[in-house]
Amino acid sequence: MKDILDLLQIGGQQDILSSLISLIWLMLLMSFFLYPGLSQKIQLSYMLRDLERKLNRLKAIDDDVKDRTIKTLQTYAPPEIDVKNELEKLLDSFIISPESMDPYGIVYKLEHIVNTWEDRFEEDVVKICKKADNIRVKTLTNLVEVARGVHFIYRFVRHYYLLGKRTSNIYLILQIQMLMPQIMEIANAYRQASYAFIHGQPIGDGIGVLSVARLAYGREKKTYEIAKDTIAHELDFEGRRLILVRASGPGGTVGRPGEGVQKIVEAEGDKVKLIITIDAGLKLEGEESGKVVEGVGVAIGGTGVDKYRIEEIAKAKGTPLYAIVIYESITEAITPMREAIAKAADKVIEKVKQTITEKVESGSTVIVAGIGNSVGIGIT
């Protein structure tokens, strides 16, 4: 009898607990209907906590890259220079785009501003790292640019987090929260990129430069500088004259390939029968890294200045523009070059050779421009 009473008592307690939980849920539902703003406040509170956790992770990445950059710069800086203070100035520096209300001539205005920015940025790094040679300075400049990029991402996310929190704007917080997975992926890629520039390792974006370097490797050629941080190799290939354009390397620079190609075409005139550009291209999800594809046009990213220069001179001379792209993710483009991407250089060379023999007659001139960052890729 006692056992039966105990079971009934337990069953009664469970019924009471179940009824109490149902009552609480009912009260919550009624409060949501009577006070619609309550559910929004609860949701906003949850989203802010989630965003705060990710913002803290982003700050950790920013601090990590900054500390690593400071230690690297201190290796090449005299003892009297306050590296941390000088780096802070560079991280907060900015560039203002030219006025686009009147678009006439805006490309060359943009080129002037970008070139001025790059020259000054490199000069500031030289002032800090007086012990570094010219090649190392260029790679260190890239390292500072990586730190500056991560710092901007952190400032950007922090701005919208604090603004959304202060104004209780759930839609603002929702937008930045939806973008956070991609933002964190980019930030982590920047952190890995800092390792590459510290140690002078080739990155995925340099596959165009690597392809041209391999095409020229072991061949008798004439090498000279055609533009700032940009070199040209002249060589013969099955009765055709090839002029290969690439960033100089092994320091970290993309050079000025547009200016280089433009100068060559202006000097060679109608002898140039084909211009081929080789560059990394952003792949879609599910596509294979290192896949080589062909197309028509100018394969150059960035501000668009180099692309504009090549398109303008090619249009004026009636020169066909062919492009070869190697698929990569955004992470692979700025991190140490992976094996699958490096192996794609051999496929690119075969496609270049095939295109030249099929499309260009013997005795003609072909320009092949390898686009990308030349860090870790020397001159052979």
Second form
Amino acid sequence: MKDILDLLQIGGQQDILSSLISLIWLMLLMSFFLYPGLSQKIQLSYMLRDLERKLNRLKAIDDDVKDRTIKTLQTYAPPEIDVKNELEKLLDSFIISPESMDPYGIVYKLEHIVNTWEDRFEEDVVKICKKADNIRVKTLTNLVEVARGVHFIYRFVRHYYLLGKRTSNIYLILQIQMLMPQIMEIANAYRQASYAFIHGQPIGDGIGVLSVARLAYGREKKTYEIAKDTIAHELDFEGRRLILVRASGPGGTVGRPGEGVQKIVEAEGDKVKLIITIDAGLKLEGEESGKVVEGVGVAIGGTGVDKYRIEEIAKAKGTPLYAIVIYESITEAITPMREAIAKAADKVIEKVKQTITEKVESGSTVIVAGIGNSVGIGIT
Amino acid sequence: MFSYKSRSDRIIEPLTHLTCSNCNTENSRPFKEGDYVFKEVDEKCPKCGSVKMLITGIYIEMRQEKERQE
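Beyond the form predicted on its own, can we have the form predicted in complex with its partner chain?
Expanding to the full complex; the earlier chain stays at the top.
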């Protein structure tokens, strides 16, 4: 033993403690050489600890949103209803996408499934919140959807954390760990969105609806419901017939703008010379929030059904499609509206007016669709 | 126990912006339950005293966002 310790000595005589430390260092070094998986195991345990910390934070957000949703629903529910239990059922509910092996007609199949889902979800909220009026029911349905979204994020991350831990799969953990900053940002945004829906405050996504509402405000017009939760205003603008389509407010709904626009074009025939869609669009990092940009096509997010309907009818009639997009981040889109976004409505109106006077002749019809969630935005 | 609330997690309450139906004076106050854009409210105009005001906007002002970041 003494010979080995003597061999470890560098630069002369050492005491027993220094020799012991040198020996430990040597053993550690050897363990890395002889057992190559050790470094990976250490890395995995570090990553799992980091993921566990973030998962705890996600759980706290999930519980926070759920508690707040239960409290809000309880204010509109009769005492005999077990709100917590009913909410749990809604949070675990799911939607199955249509089969795509034969893609023919898939858009209308998807539309049918999504409409059934939305109607059922709303009916279930009505069953719980019997004291809520129609407008409030829409906003409460949005609130439950937010709670469901946060709950899904938590379940999704927990699944990969537990699977990665059980199988000691560093690559699985690595992938979810890399996505965690964005996932945490979205979860936080959902938490703030729940506040907006509880109080019925306008959110960033509603800028399309707000722009159209401002355009219609103070003008003589005819207003009617064109599709479920979707209204149309007919008015005159410098000799042109202007038909504005938007989700009915002030309850939280996105309506069915695709169906609305399609019905109008079918009824108006060849008189429609232009379709303009206005919507919030995701900005790239470094871009300014509330920036208004113009383009061509249909500015509508979501499942793609509304976009498809408008594209189909516009192609059949040869109607040009113009789009105006207001840049914002994903967080800004689902949280209470920011000043820069709210002020963009005036710029949008100017652009719409300019486009109509430049591109459409007097006597023709123009459809302007304001896309987005109408929470906190009344009908003008 | 575990706290997840950082400075950026704090919720900012938006302001309700009102315009007087009589003299067009613009005014703002903290958001109240039941407010929505284009709602006519029976509130007194600080300038002309008229009791009809219109909610023209509900949003978070830039200064509120800056205050949160500080």
